[in-house]
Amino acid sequence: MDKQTHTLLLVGSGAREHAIAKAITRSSRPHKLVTFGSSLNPGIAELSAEYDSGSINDPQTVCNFARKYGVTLAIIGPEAPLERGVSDALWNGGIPVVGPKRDLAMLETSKQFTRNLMADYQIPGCPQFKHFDSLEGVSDFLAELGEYYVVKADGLMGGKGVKVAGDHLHSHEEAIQYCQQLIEAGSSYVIEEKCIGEEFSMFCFCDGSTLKHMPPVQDHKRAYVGDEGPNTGGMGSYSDTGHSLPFIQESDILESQQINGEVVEALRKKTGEGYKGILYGGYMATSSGVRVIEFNARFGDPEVMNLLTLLDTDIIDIFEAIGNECLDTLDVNFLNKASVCKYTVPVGYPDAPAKGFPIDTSTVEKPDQLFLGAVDQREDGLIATGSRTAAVIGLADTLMEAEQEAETLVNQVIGNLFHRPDIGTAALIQKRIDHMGELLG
């Protein structure tokens, strides 16, 4: 049977959805790509039959924006869009998403929800917490946890409104003061007991039942080498040679893996609704197996760079497989290869970036593996707009191949931009495995 020829809209227009769009492109089978993003993208547009830009989350305009190019199956790259559902919308008009609905999405649009479905379902992997809309309660909660605690605003924060203690908060007056600015506004929050070990990202493909699992990756949100600095967006991450990673155990991997199935049921039974989409747990390994961080409900960005890189399966096969809740029918399969990933960001990102300076990526020597982030198309070249500019992927049999090829090739994109040089060397996995070995005695 002939399988059918797709026009496939992505929504959104970072370096995550020109991962996204790269993958398609690679497809064997015959499709069109239309995106509809927030800017334009040149990375994307140069891949795209047509390319609009507008209201991403405002569900009427995108289902138009379908509707006008006769959209088949849509892909849904960033979170907010999900929040505002746009998913619902689209399904409502006959088009099957990859991006689950607003219900579903509140795994990640809200914090409370979250650990209350944890809790409610009795899902291994949840540390202790409270919710709070006030500070009553507050410092009795705090004097539980002691010195290890995290306060987290419920709601999207664009990845600013988690402090841990140790290095945002240094004091239960100082948690007390942010909890009164989160009261102040306008958000209520989750305090919870602060986890000691690594962190790993799970990501799976899910058609509302079935989950087919990627290879774990590791995540560098601090801005400066050594992990020192500011938290970002992500500088960086790493997946390593047989689909695991340096510092964990495969009882990490098979850990985190049962608890996104346990989730995926869980919000089953509670909406009454299949989770379609990209199912992201944000792991840390302990001394006493693995905690959730958190549950994201789409692709990460710079792990997906990772992940659609080593992707070895036809993405449409999978794309539609979620859209027709017949996942169980496919082999998904990953490259055994290591890959890093290094993002090359303004000077003075992320707190005070530069912005409206030109980049030339021209001499980058290997164009497949550069995905455009934060960037816009003048007359004159690309201008980097401010934050997260645009990130390498180095594929390789060993990491250190692999990170050798990545920091060639960020080198290579030229401005005024810097990178983090030792992700994915040797040293700071080292680090990595000598922290959990100690916590592991």
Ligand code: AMP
Second form
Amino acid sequence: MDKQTHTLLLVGSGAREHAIAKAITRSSRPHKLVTFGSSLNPGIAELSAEYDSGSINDPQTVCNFARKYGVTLAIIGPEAPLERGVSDALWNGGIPVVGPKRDLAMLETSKQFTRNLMADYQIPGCPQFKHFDSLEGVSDFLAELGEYYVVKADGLMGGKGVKVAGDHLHSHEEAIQYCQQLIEAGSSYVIEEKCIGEEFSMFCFCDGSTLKHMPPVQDHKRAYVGDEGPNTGGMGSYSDTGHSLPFIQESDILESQQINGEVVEALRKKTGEGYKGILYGGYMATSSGVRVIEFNARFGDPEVMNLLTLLDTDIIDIFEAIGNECLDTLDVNFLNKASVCKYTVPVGYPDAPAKGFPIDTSTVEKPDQLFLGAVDQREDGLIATGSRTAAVIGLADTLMEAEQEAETLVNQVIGNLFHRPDIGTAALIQKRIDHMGELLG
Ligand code: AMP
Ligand code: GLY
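Please move on to the form predicted in complex with this ligand, as the form predicted on its own is already shown.
Below is the whole assembly, all chains and molecules, this chain first.
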């Protein structure tokens, strides 16, 4: 049977969506890509037959755009449109979507929903937790957890609602003050056990019942060299050959994949619907197995740059199989290579980033390995808009070579920018290995 010629809708216009657009462009299947973004990303526009920007979080607006171009399959990049029900609206309009419906995206949008789901369905890897909407019982629970606690605001906070003991909170009094602040802002919150270990991300494609896992990746949240400084959206990420990471065990990989599977199963039981899209499990390898830090309902940024560069299966086949619930019939493969992604970001990012300055990417030797993020194409050139500006990927047979390639490329992006030269280096990775070694005794 001839394969369908799809008109694909891509929702979103950051570096994550640039990576998705590049993967779609690599497809050997005839197709047309139409993009609806929140800004004009010239990297994506160049790959799209049609490109418009507007309110990507408004279901009706996105549906109108999809109808105008006769879209047959949609992929939603960021979480906000998922939270607003854009996926539900497209499905209602007869368009299959890669990206879960609103009730299932609660896995990302509500910390309470996710922790309760894990507890109700007895899914392993859940730290001790309690949900609060007042201060009642907070002191007792903090006393129980001692110095190991984390306070998480419920709802989408762009990574800013989480405060960790030792990093952001230095006493129970400070913790209670933060809880009070959340209550005053009208937010409920979860307090949970602080886990000690090394974080990694385990992603899969999911059609509601079948999961196809991707290689594990490690992101770097802190802004500065040596994991110092404020938290960011992610400064860079790496993956290793053998589809593992140097500091984790085979059992960590298997446990995290098992937990992803149990979560999808639990979601179906709870909501009666299949989770169709990308599932992002944020895990921590600890001395007693893996713990779930969070789930997200979409690709990670920067991890997507690693994963879709490594992807060795036609992404349109995968997206179509997700829509048709037949992912079990498809082999999904990734190259056995190491990859290092580095972001270059405005000076002052994340707290007081420079904005509106020109950047020049024309000297980047391997434009296929460049992804544009928070930029805007103006008449007089390409402008950085303040968030993470551009990412590059190095791909090689060893982490060392991949790191060197990423470092070379990231330095070729010119502007009032900085990056973390230590991401993917042997010294930093050794720190992770030593840390795990200490914990495992
Ligand atoms: P989240 O938004 O839930 O991913 O939290 C942001 C960051 O806070 C994570 O990437 C972790 O570094 C840290 N974090 C969150 N929950 C925990 C936990 N239970 N134990 C230790 N660190 C945590
Ligand atoms: N890599 C962090 C995120 O996408 O949320």
